[in-house]
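First comes one chain, alone, set out as structure tokens in the form predicted on its own.
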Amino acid sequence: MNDFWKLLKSAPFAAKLGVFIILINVFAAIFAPVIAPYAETDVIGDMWDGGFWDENAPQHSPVSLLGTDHIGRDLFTRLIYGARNTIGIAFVTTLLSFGVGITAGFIAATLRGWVDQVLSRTVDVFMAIPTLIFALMILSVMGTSIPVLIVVIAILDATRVYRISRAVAMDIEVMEYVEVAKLRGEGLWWIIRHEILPNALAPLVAEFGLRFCFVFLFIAALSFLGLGLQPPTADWGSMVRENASGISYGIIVPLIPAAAIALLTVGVNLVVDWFLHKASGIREIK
């Protein structure tokens, strides 16, 4: 932990800003029931009531600074619970996709031959189908429950992880220390765990951040289309869709969850850029 704080102190302002944005969102996701002033589904006012843009809010509305949504639920509360649902599902989905993609990619790079051909051609078939169309088709047939949503997106995203992990592992697999391990008679899983994975960690960690952003945005897009998280569960993408008609009346409610999506994406990318710079070993010229 001390090493992390020392590293963070030496980080540029952009990276510190990205870490701050991520920590705020993680804190909100973990402690949502404590922070939120109301329950996730409580109706506490009129449609689009209150908010800092409403001049009459202090006189007639007990709601928070952000006001209410299209059916009178507190927007601040929905935003906090949306962080828990959207970020939590995106994180679990990314972990699952990396577990599948890295395992398959390392096995293909290490064994090669027919194993590599079967796995690679299978991945090619999945990647040939547009991701959004394929997800919409599967979710329309199997339903939009959270487990189905996680598994479908994880499988689709694992194909991208497979490609990069296989490419990185193939560069490492031809190194002398891997050949020595093979000559010693080490097994497949020992070589993957002790030789390939530690040396592939830096690019894969950076890719994890990028894939998390893609999954996070993909879930928000599916929710916006009505095939992601279903009401009354709070989700930033569905919050944009539900309140979109307010734009016609000068109501900025749908822009708030959209801004939350954009802000978290920018924060993660700032940290990923910093990590890639550190992992590359390139020093800035002062």
Second form
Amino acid sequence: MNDFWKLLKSAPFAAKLGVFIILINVFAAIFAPVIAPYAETDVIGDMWDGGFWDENAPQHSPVSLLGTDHIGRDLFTRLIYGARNTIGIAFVTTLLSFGVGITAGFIAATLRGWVDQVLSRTVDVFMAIPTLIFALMILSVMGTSIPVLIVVIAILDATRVYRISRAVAMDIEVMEYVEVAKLRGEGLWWIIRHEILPNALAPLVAEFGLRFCFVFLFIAALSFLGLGLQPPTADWGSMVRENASGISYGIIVPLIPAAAIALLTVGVNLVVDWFLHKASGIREIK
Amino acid sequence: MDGLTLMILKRLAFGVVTLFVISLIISLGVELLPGDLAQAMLGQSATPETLAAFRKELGLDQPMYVRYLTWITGILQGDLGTSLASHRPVVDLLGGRLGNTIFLAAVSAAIAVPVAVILGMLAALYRESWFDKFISMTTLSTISFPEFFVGYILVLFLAVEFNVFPSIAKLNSRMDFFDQLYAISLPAITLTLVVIAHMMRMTRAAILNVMTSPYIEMATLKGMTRSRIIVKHAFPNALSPVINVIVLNLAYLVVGVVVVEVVFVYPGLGQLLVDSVSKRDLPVVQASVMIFASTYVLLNLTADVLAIISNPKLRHPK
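With the form predicted on its own already on screen, would you show the form predicted in complex with its partner chain?
Next comes the full complex, and the chain you just saw is listed first.
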């Protein structure tokens, strides 16, 4: 913990900002029921009551900081629960995607031969189809429920994780210590866990941040299209969709959850940039 | 046959195989799912008779290969089946909408490509200046913004506050070309902003990559001016990666169009696809997915072939 603070102190401003944004979101997601003034689906007023910026807005108790949404629920509360649902699902999906992708990638890199060929060619075909289109097709058959959503997105995303973890493992696999372990007669799992994984960890951590952003934006987009999380669950993408009609009257409510999505993505990107920068030690790689 | 033709043919063959596998996945994906599709779609209360009728309508009572062959020959002959929801031929539903989507994508590409390439070059030329930093900050944030966020901000400012453009993109056949252009201005700007960031970043990176080569250093030491070096030495060599970037981003645009169409209630293929997914209208979904996926595959294929032609290094794989 002490090392973490030291590291953070030496970080540039952009990275500190990123860490700050992520911590706020994680805090909101974990303590949602404690922070939120109302319950997730409580109706407290009329539609789009107006928030602190509107002097004529009706008073609510406890105070409704950002006003109400399209059916009179407290927007601030929905935003906080939205953090919990959207970020939580994106996080679980990214974890699953990494589990599948890394395992397959490491196996392909260690065994080579036909296993590698079969896995890599399958991934090639999957990657030739745009992710959103592929997901829409599967959801039209399976219907939209949270488990389906998580599994579908995780598998589609695992193809990208597979590519990178295979490439990283390929570089490690030719090292002498792996050779030694193989000659010693260690099994596949032992080599993956004790030789490859520890050495591949650094680049994969940065990749985790990037994949999380992608998955998070992807779930938000699906929810915005009405095909992700279903009402009355609070979720940032669907909140944009539900309140979208207000924009024609100059009501900024749909922009608030959209901005929350953008903010978290920027935050994670800032931290990932810093991390890559530190790991590579080179200024201009891109 | 020389090596170049052979490589291109190989790449084309891979493209054809990919399209074939995609068509297999699309038409038979239904098969891989657990449980019975008819039951899942009609619900538990469906009677055996309606279930049987529904299976017949979808062709689920026939063996797998028959279904695939019927579907793929239908597609190749321009017969895409009948919509489950509206009972109209899918071709009729798709026709005009496909045109609208292509129109929107083409207009966005026509704005995005020149702007992105010029700005990317300028950012590389004035590297580390305030202009470069401004560009990289803006592109970084637009990459992180979801399409709908960009879209609604534009609506709020350009349509609601200042009333410059219409907030909903309506098209009809009585409009002339410029009226249509005006009607789609907001979705086109949104799409442009979304793809321009990637394109610009990658153009800048490609040019900077070339700028570190020994022959550029040589030209600098010879005393050539910086702009002359960029035009005469850097640009021709950066052309291959830049062309690749452009085509890859056009492929990305094809997908981005789905969300943007929904934001602006634009009568295009993306909107139809999303509606059909929520209605679970399989024949329409299959046809539109096939169109989107093949466009994507073809654009990626073009990018690879152009890269092989314009970059001699790629002709000799290790």
